[in-house]
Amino acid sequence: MTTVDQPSDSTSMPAGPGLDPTALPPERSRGRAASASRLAVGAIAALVLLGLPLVLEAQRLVHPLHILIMICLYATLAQAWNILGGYAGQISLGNAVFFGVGAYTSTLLMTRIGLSPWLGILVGMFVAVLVSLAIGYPCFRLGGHYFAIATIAVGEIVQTLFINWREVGGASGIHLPLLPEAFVNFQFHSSKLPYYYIALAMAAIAFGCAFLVERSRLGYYFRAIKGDPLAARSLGVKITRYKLYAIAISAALTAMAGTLYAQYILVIDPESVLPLSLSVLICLVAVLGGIGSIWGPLLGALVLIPLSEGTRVYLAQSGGGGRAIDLMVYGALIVLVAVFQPGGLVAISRRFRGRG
């Protein structure tokens, strides 16, 4: 009798052609492959950050490492305004409130009773949240441009109050004192290459606000409150306590980007850190960047600011001044980003990393 001999084990079964057992599936390959090219963009990026200063600095080439700084401290105002205007929708122009009041806490800290600027960036940044709070409360009351509005007439009263404040050194300003260089001190005379890593660090600490925000139950009361305030409002959202989180959010970055633009400057006055245009320029990065996102406010003042940068310097040189001219080259770059693309910068890198 014939008998039919049967596999013992299914898997001694051949895989067949085509086929491997040890292969993943396609959806989580992709993902794999997606982590790892976000990795290796990232790790390529914190190379370049903190690189590329380090060669600036042995060319002596200052004026690249400038815009360096300026990128930074853009990146960070712009992202302060993000959590604000982009996740909570609260269209502000009046964020140079918070900027003046952080440069001149730390500097008149300073100066009066010899506060460390370390301290005086945190001191700077708790009473700029006492005012965005007393700010924030009525203006609230109000919304869509009317809000806007408010913070525009709020941005100009401040601005005349220290014009016309004698102790605070009126429209003068105040100049701070030159101390040893050292750490301690918050100055460095022999390079900018310390302020450019203050900057980063200072960015850094903004973008990570940013993105807790954005994974965290607050982000999404955030986005609820900018979509629709009436219907987070029947969900239990809390309108107005949600709105004055985010003001405070904003003012506290915002203040501690002042404190590095006093120290970095070392003279201040209403009209280089109280102007309603600093608000408008802060707005502009972030929308020019995109929106309601990581990234945005980052891409919006790599474009920006060296674009500004670069086109004051060079009609000056040429003899032309080149007073107002970078702002109607990057306000074209707004309009043509509003009409075409309105999510910004961030949306068309997305449109073309689809298409690849």
Given for the second form:
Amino acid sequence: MTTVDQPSDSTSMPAGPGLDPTALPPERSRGRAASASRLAVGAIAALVLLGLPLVLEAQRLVHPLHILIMICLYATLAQAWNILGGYAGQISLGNAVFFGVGAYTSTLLMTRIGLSPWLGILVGMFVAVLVSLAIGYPCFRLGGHYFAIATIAVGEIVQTLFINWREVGGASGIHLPLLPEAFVNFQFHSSKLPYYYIALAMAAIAFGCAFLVERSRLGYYFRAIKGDPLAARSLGVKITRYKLYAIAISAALTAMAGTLYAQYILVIDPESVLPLSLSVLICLVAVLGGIGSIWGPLLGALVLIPLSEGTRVYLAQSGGGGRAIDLMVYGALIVLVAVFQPGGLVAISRRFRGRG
Amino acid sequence: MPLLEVRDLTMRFGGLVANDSVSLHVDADEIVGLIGPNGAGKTTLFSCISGTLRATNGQVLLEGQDVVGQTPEEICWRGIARTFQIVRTFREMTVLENVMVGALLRASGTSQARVDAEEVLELTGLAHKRHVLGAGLTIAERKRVELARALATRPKLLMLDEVMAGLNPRERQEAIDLVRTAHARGIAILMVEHVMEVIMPISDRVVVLTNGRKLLEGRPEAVSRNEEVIKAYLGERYRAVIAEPPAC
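Output the form predicted together with its partner chain next; the form predicted alone has already been displayed.
Starting with the chain above, the whole complex follows.
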């Protein structure tokens, strides 16, 4: 972290006073230098994010590219969860419902009436918002942990519903028909690169949303609701309405990622897009990274997803099933984070950079 | 028409009657003190007025309109802000952010709210603490933030639930000055307080509750000389204090 910070700092420090000779209060000029250094870090990060996959593609390294896509997908999902769980403090263990709704909506619209998945994404997000409001309205009457428990129950109900719903493929799900490779069809067969860039764009959208939320009235009200709902109400915060805003934003972003998953994997079933384990994993990525902070979900995804994919491949090669083992690794990590650093990886990185 | 008028307010919890047909009023330019021994129903009355509890019977009229049954957020919007006896600072938010949550009620956006909040911080002497997290404050500072946050909602009536409790004499004097500052800005004040030396000189009128009923109300000097009040609550010691000429 420090090695990245230093060069950008040294370039921005002389530039600051040079560009603006008017005496700024020290606080603000320091802020400007910091934001310039942040800009430089951002430029490097953007270059890596956009360029690295091209290198992988040229080297025919398909699996690393797959991992990068998964990191972007889970960073999106975790950020969506973070807006609801991290900022507004409403711990959801049912976000897979919105993921499934997104995946099923766009897929069904494509297979039944031939609608482009790009339009399907929008419809899926809209349906997910409606579902989230239907879930949120009664469940937000429950305080604290009871909300989390209720979301588990809702998630299980929805999964069971889809398993027994013949018209949408029941337990065996839906195989998406192979269409010619084209942007409008959201299918790319010769390379994973387009999927990567779409996943990256989605992650960017999710982070942009979190950024905007954090700086708006929503962000302040979400954190107030998380901090003390009764105090928030007595300051005029309509807490039910703002919790519904939070779950709607979370649902829309999660559904968007659901469509990407369906178009990327090309087969969806209740076991892959609606399980409780997915809801838990989304929550774990955010918690491990650090909830209520904008970079937490990305850090969590950067650590957990390669670990998960890695252990699965490694254990499959050595003859084990692997699926349960990676969950054990998550479990151990979460316990470690909870005990030693409840603020998540974000807090650890702050400590190394010497910031409070 | 009084700013706030409580008419025959009764609050029952099962068999327990916490407030029994209490009536009181606060005029637009008044500081009204609400006193009474522990368990007299002061905080319950506060909760009924601010909408945290729904009164079993009776009316709470704010500028002539009954607000019983409205949510705390609606009542805050109508112009009643309260503090809590046990402070409810947002621990993971800075002092500035705490106050901004209050200011956002009437601000068009966060930048407007920041300007309004800064002004309240200056007024309440918290400006130098603006970037400190709620969790890092002393009790006196938290009570001050609680008050600042309520002020930031631009209330017509400010209800203070024991803002002086747990403060040392100097902090207490600062808090009294703060209440006077708020009052000077045209905000009516209804305050519950246990510290008699505080409430008597500052109040225009005092209402005494015991066992959920209003025992009496009147000017502070009259109340503190009333035999029944002294017996119920104040004790002999306080009579000696009030006999001397008031400090201000």
